[in-house]
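A lone chain, given as structure tokens: the form predicted alone.
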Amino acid sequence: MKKGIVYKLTIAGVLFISCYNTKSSRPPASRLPSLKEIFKNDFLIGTALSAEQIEEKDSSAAVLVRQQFNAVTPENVMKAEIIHPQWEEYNFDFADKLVDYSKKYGMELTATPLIWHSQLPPFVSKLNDADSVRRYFEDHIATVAGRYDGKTHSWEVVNEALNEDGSLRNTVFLQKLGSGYVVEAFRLAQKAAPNTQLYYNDYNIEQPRKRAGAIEIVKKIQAAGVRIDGVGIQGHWHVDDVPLNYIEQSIQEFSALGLQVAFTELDLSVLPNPWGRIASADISQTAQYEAQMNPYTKGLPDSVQQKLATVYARLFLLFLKYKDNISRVTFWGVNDGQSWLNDFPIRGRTNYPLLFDRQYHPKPAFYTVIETKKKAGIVIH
């Protein structure tokens, strides 16, 4: 067994999470709690919005977004593909939707991704020389970054550059650029939004090597005399294997560099990982379609959605007791069905990793969430 802290539930909590299974009646959105308000004193609670949300075309996702969350992430529509088609070309209509929508309802707005090696406009990938990438990289930084400084809280400024053991990546980045680039793009976002926090984002980054190689990036950034207010801990897990001990270590070792930590795309599968037991996040990888590697079709047991209960609870008992460390839990969705993890790695499934469901009702998770701040029915030990 690992050592560190150990999570239990008592059987008050035990009770508590049978009494909300998927039988159960659900109350009417407008009497439901309201995440944002249960944490407001302890962190900001946001989801990753679709286009379709920022133009609240689907009324229930409108309610439910209001009421639940006082943060926003776009899901696609500042990527780069998007936002900067061309050289000379950008497309800010969505961006600049989500920036009304934000300061409409109150909600604090984190900006992703400047600088990620997916997802990149096609013009980029065409790019022989040093100087054309550099071009890209000082003008899409500034362009972008400059355009909303003042009116999002955070940028995430590099996303995903490490390889699981802490070593950066083989981008077009660092092909042409050099390893010194990350910190070129946090020095480039410092002077283009001065008013703006700047973060390190990527995932398993709680596992331990490639922690390592974040916090590499981190002291060289500081060595440069460059600002970098956080990082980002996307938190793509498995409900059977999320480890809790190496995210309290994270935590502590991130915040020792004077950083605030977010949870910036939080999802917890419950279907098999072709993978093994590690998680991944890399969009570039994908697995064959196969009947046992999509089991819940019909719908999800109630044994699986106690098990995700449960463990969404630990978690945030986690999270709570490192409320002053943390400035935000971002839900990378809305509601299940929005949820990228149906068609990763493996196209066409049907995944159960979010707080509310396909009708956008609340699930077990979502009260055992609440209960974690409200009542002692799940207690650490």
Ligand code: G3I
The other form holds:
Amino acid sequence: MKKGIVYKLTIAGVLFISCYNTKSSRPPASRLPSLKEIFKNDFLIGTALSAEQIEEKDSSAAVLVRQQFNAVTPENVMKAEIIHPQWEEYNFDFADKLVDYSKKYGMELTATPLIWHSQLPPFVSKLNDADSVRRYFEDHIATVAGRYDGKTHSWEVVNEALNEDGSLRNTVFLQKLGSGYVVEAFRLAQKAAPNTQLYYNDYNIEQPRKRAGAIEIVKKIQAAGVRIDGVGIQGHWHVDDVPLNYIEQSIQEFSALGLQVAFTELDLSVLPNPWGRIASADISQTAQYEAQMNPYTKGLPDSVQQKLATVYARLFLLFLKYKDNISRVTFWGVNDGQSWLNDFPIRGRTNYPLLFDRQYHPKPAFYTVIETKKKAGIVIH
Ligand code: G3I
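Mind giving me the form predicted together with the named molecule, seeing as the form predicted alone was just shown?
Below, the chain from earlier opens the complete complex, with every other chain and molecule after it.
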């Protein structure tokens, strides 16, 4: 990105931080610019909804979601442990409510996850023989994908099947069904949901080795004559380490395979990452260590707020550059208070990864993201 633009975005960030700190200067929600309007000719702007948000229990969240987003993803309610708790028992209550919600507000729905090794119902974890796992796999795809065909725009058919080195993750599906299970999941999904876009979704697949694994998966699906429409790059990054070069290469490489690219779970952590540090075995140091790992309990310092705003802007400038290849940018949650990053990898921290704060007010990053659209005509060639 050109230095001048970074400078302007930084200035914009500083200005907005000044406004942000003056409560009275916050515009009421009804006068806010709208992300979905600003980017309406570029890509959809989505959010993940919790069960409470699907039911519109919190009116602040409900108003903001309708105003800012034109795409929704279930954060949890379509996971197998919820939607398919027993062999013959399905629980479609919240998934059906989400379908109604998306229809009512004209939002594009992405259903997820269809096949994922995590959050499986207990009965699946107890299956020992390949035939039973195959029966679960086939029944689940036919029943769940079939039910929502024509009601959801897309399915994330297989989620997080890869290790960091690009090899297939050792899951119950790999163990019992063999490495062909990913292609098979897409084949069955295509049959059950012929009118639904089919995506492979994973985190860190912008990283070269894992990306190569994802490309291999895509090529195998295509070689088998099975449909795959897109790849979802989740986008759980740290504000100090957003891999813009790798993201750009990934958009180019996945697009070259004829796929749409979606950013499906975007959030930027601002907290220290415990991985990579030497763990202490001294129990007496634990409290201090945890306090150090949770430094912003009383609010985010302006410098970090500004960094978050600038990094989000850089990311959106990149997204705008590739708007023809990107179908959707979805944030993983509506506001900071809802984010899973408050409890991962350490429970009970105070993180600030999204564009809206705990009171549903827009943060400086919201405004610098909006600004990118105004600047894009100048910057992007
Ligand atoms: O709903 C129960 C509640 O009844 C219970 O009292 C409470 C006790 O811990 O748990 C609640 O369920 C939690 C659920 O979120 C809803 O809040 C689960 O424990 C918790 O494990 C679950 O975490 C979710 C996580 O996936 C695992 O399913 C996060 O909300 C969700 O944001 C996260 O999302 C994943 C994507 O699906 C896949 N990609 C990575 C992403 C982040 O991990």
